[in-house]
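Below sits a lone chain in structure tokens, taken as the form predicted alone.
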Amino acid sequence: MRDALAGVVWDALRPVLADRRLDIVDAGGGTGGFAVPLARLGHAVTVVDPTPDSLAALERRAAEAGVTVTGIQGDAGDLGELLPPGSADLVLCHSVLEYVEDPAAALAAAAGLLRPGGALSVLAANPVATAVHRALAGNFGEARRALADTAGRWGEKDPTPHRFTPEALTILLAKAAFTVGEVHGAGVFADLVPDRLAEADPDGLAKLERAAAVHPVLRDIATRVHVLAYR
């Protein structure tokens, strides 16, 4: 299920990193899902992550792909102590809004690293999905409360910090100074159908989710949002 919703993200970046050698830091990109693959495409990829044993798998990771990636020990908001300014074509920012302590610091930050031009990849967890599956597993007031609490969150015991709506995400992008550009939707079905289902017809599932990325209804329900933005 997780290919189903990468695909829709590999999908929007396509066309950005298509005819040119990027130089790509990956926010928060743990043991490289996107950091090796775009190595492997020829682009100059840095990870900055804050775990040890993260950055450790990715190197393993980008050694049996015939690849090199830098790896950087670090958060998400000191990118711009960590990086040089405008060094970057491309940013990617994937589930890490979600756990840091301010983020709009954090897309500061990510822009500060940007060259004019250069594009921010988003993908944030949506608390109208939170409230759908929290219904769906029986707890009304949960989801009640993901839908009524500012940063989507259902309870005291919710382990993610933030949540935001492609509206939220949106106007905190446009507050950083970025152009938004595409606004999809990943995830939609493939948290919601049985995984006997999804497994039984992966190819049909990812090619739904591809559709239901940009319906202007289903888009809005999915578990993650995914946005481009520009510098």
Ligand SMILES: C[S@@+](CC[C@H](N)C(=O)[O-])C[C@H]1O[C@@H](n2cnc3c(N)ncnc32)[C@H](O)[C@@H]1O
Contents of the next structure:
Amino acid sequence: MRDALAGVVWDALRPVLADRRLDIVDAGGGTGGFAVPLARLGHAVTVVDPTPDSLAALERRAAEAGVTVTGIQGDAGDLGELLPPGSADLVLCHSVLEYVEDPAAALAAAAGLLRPGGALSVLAANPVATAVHRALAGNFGEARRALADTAGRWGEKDPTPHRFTPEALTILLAKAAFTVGEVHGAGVFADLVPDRLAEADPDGLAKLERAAAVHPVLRDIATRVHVLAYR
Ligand SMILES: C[S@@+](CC[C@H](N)C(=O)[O-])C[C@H]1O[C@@H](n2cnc3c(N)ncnc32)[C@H](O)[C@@H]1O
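Form predicted in complex with this ligand structure, per the form predicted alone context:
Next comes the full complex, this chain leading.
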């Protein structure tokens, strides 16, 4: 994930990361891109991920950072069977809802893990951005299909099973009995500008992304949608 895009997510998370040590579950946490920095901040972090290679890389990354992160092999839909109910203050579901078989069931399982008042941080791919990217590559039919398809897919060869507009994600979260809080757009420009321009002024790009993340129009065309929701 580009730094400018991750910066938007970290900014949104900062108010949730209180002074006290939180119990955090990172569903689909992979190699620990979020989990390890959270552990370094002093939180107790558990990663649930189905891929043994990712969990092995997570263990190495945590050891290099001098922290402990608990890795559990499993599916986000099975969170309720893998961990005790009401045992988490914060659940992350970053770039994983796209791949789970039943996103609604995964969100319900995340809700069951949270203590009352606990927070869920969801980051998911936005089909509107996919349409923009397909169109800029000259694939106009695929762009049109991404906009029309209920799963936001651009075609049979699309490797991503689901994408979510801000509206669709908000509805899904409300159905899982979450109170939806802040909605941000993560990555409006970072994936559109050529690498050489992004690398020439990373600070300028990060500041622009922070402004675009809360802009009422640009937010909704970001590559990823970030939502904070509360139990
Ligand atoms: C794009 S990576 C995101 C990793 C991490 N959350 C991040 O933001 O850096 C997607 C991760 O989801 C995991 N994943 C795929 N299907 C999953 C499922 N059904 N339940 C939990 N994790 C899953 C993959 O193994 C992978 O580590």
